[in-house]
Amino acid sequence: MSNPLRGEVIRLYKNLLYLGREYPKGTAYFRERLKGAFMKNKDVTDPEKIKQLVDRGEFVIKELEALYFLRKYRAMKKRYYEPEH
């Protein structure tokens, strides 16, 4: 892996690892899946392919943030509003 992209990949891994702490199925499950995904692509050397994979990782970050936001919103709504029957 080339040096400039290496830092980007490591940053992506750390960000995903941080976000995985609140994953609904648990931190261990998320960490295992994350490590598997990164290990599957560890031999990729083409800079374009690496960039595509990093972009996909950024998309996953956005999806996780949306999931967490929605979960917090639902918890607040459940706590403060009457159930609609």
Contents of the next structure:
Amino acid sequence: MSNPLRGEVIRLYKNLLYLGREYPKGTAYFRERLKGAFMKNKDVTDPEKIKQLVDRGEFVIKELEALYFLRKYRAMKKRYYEPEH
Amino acid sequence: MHRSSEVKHLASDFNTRACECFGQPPVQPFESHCPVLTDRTVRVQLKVLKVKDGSVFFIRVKPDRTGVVTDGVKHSMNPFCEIAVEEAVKLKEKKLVKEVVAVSCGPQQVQETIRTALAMGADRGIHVEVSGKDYETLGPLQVSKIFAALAKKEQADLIILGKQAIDDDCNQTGQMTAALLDWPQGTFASEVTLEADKLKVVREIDGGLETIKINLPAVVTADLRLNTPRYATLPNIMKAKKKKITNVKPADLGVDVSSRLEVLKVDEPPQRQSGVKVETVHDLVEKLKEAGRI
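Switch from the form predicted alone to the form predicted in complex with the partner chain and give that structure.
What follows is the entire complex, opening with the chain shown before.
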């Protein structure tokens, strides 16, 4: 395990886990897929590849944040605003 | 995976629309013209409200019909208040305000909501302790009295709140606070800019958009399209643990939180009747005649 990147990977995992708490399909579903995805790459040692995977993880974080925001925005808009024709 | 790409596409479409609203460049240039302003300490006070989470679907009326079951129901920050917090943090990032204070009234659980506001970028929090029976009857009037007292005590220049709470939909707190303090108000704000000593607010009203210029100190209530609130990620929450939250009691502020309203009855909306399918137009007309509609 390459030492400096190990901390980053663990941090990424923790962040994704925290975001997964509000996942619409359920926390358990999210956690299984997250663990599976991380375990699949557990033997990667090339720092370049690890950086790429970490970047992919950060991309997923941004997508989740967008998902949660849109869900909330759409719910509020539907509830409080007249439908625009 | 196509689903997430749809989300990304919409998110980027979202961001461009949000940027269009906020179209003008950030107001840094004026700071050099008016050096006096940079000395001024503008303290922003936000209201942060804990409400039943917007995505909770099974709300039940209590058996004694005095309210809605709230124990065990997931609570989170009111979406409009999140937008308010985001606006305050944005103003601080543009260096237009000195300090952002997040305030919330309620029992112990409210601390979590204040921590979320701190994680989004507020500097410190104030927790006004109201629990039990007082909390159930806490309404906009009491909250605005608390806010007025706090604003005087903290010498805040700007109060930003969400326009309404999604659990009671009162839409009164901002307006009442402004009235109690005798401050101007910019409600339903979809855009807020600080210009010299005044605040330019674009309001969303029924007929379209209204732009007003109000003096500071002022009260602003945030509408949905003011900005896109950031998500409080885990590292920010960890950092926020170091920020202070002070506890205050309403009595310390000289505010009486007894309610002047009494809830007589809370009912569920009527059950939706299932529809009836008919085979032909003739049957439809028959059924309508039976029901006395034609």
